[in-house]
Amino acid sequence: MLESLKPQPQDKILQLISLYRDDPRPAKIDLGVGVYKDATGLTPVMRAVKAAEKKLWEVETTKTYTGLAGELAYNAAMLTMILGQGHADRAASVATPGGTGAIRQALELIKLSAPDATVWISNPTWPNHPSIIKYLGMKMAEYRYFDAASRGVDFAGLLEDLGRVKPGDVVLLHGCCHNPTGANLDLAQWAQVVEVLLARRAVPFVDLAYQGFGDGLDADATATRLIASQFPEVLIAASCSKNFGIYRERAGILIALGDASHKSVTQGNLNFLNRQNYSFPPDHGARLVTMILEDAALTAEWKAELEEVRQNMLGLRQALADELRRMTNSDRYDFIAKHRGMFSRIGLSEAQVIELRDRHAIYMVGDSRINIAGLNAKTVPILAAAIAAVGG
């Protein structure tokens, strides 16, 4: 049996991590891996998470299984954080192993309920989106998103492509902080997208992995809340990895909004899918999130630290844009300060990316996506000088 297996393509980011790890140069810079880092290069445990873990250690009395959907308190707290008030009567939900688990379960639900639906994804998008869709054997199409010339959104192309969506198709949208480009829709553009998708009778599927990393916790949920208020059915896959800094705890959630009369059946199907894939979801990270969101003092501490993280990334964006303007004597990198979230696709060729790696020990994904949080005050001018040196 096993001898019939064929090699699978390597994940490009994981391959990049391996190359970086094996590079002996002491001044190497990692801008590939998608995790937040502080100025020392550490991905820290947030203060509120530390406090919640200490409290949990003191009060936890059992390690028995949770329910198939996870702990109801976690699901309720996440629903409120993402959508605010007013959707509980029509929201079915399950805790998942991270945001990736939520995306997988959402696609499984689509395949179960609408096997002929096409899933539309932005071009470009997070590589796991098309990878999972293809693995599940589902229909897939792309809509234009990124304008390589302006490094902004190709909004005319996006609207034209979404105008071809068929009734019942699913459109995967990045709720905020688009990965990998960093280019985002404004509220007026979101309103037009909603109008087009309503006219096409599509089902929106929102991937919300970076709430709090862009313009603020509530501001980053604005588009998702608009969509939830307008559509009869919406899928939302959310992650706590970034905004709570609990990457390895794998805390995510899938929310399915529909008619209140169908909630019980939808919930039963979500429970069924959890049972088929991993039975009971992990609880430690989810419980920490619940404790933070249910305790006013911990919530305030967490929000303050999340805002520190967000402001740090905004400062790095502005510093890099300014330094590139100085190094290149042009404004062509000013877009970096306008992008939001951890990532920006900066528009270098693959040859330039390789040259940055080989000559300057600077590691980024081949499409020139950089993790802004991989920088600090010392490395910003180093990166800018290297980009100028390779003809960027």
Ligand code: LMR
The other form holds:
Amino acid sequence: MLESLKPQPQDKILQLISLYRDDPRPAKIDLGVGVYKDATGLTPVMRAVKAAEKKLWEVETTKTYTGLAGELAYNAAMLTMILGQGHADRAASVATPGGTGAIRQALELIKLSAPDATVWISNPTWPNHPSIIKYLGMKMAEYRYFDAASRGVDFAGLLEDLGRVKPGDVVLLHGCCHNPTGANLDLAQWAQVVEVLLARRAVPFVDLAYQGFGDGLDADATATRLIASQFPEVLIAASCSKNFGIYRERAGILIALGDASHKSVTQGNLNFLNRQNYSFPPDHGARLVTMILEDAALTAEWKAELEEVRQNMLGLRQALADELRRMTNSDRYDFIAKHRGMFSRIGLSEAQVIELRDRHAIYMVGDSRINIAGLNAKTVPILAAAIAAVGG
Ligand code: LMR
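Form predicted alone done, so how does the form predicted together with the ligand look?
Full assembly next; the chain just shown is listed first.
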């Protein structure tokens, strides 16, 4: 049986992790996978998470199964963090293993209820989106998103393409901090997207993996909240990997908003999908998140640290844009300071990306996506000089 297996394409982001690890050069710089690093290169356990873990060790009395949907308190706390008040009566939800688990379950739910629906993804998008859609054998289409010349959003192209969405199609949107480009819609543009998708009778599917990394915890949820308030049905896949820094704990959530009268059937389907795929979702990370969000002091501590993280990334963006201004004698990298989130697609060719890796030991994804949080005050000028050296 196993002999009939063919090699699978490697995920281009994960592939970089091993290439970087195997590079013996001590001054190497990792701008690949989306993991936050502080000025010392460490991905720290956040202070509130540490405090919650300590408390959990003291008070936890059992490790028996949770419910299939996870702990209801987690789902309720996450719903409030993402959408605020007012949606509980129409929100079915399940805890999932990370944001990827939520995306997978959302796609499986779409497949169950609307097997002929086309799932629209932005071009470009996180490579695992099309990968899972294809793996599930679902129909897929792309809408334009990025303007390579300005490194901003190709809004005219986006609107034109979304105008072709069919009733019942699903449109996958990055709620904030677009991955991989770092270019984002402003509120007026979101309002127009809502208008078009309402007219097309589409179902929005929001991927919210970086809430708190762009303009702030609430500001980053504004588009998702607008969508939730306007559409009869919405899917939201959210992750706690980045904003709580608990990557390996695998804490995510899938929220399905629909008519309140159908909530229990939707919930039953979500529970069913969890049972088919892994039975019970992981609990540890979700429990820490719940403890933090239910405790005012821990919430304040967590929000303060998340804000430090966000400000650090904004500072690095500005420093890199300034340094590139000096090194290239031009303003063509000013967009880096305007982008939001962990990533920016900086617009180098694949050959330049390879040269940066081979000659300068600087690792970024082949489409020239850099992880801003992989930089620090020392490496910003090194990167800027290397970009100039490869003719960027
Ligand atoms: C990324 O885009 O680097 C992150 O979302 C990590 C991943 O799983 O790809």
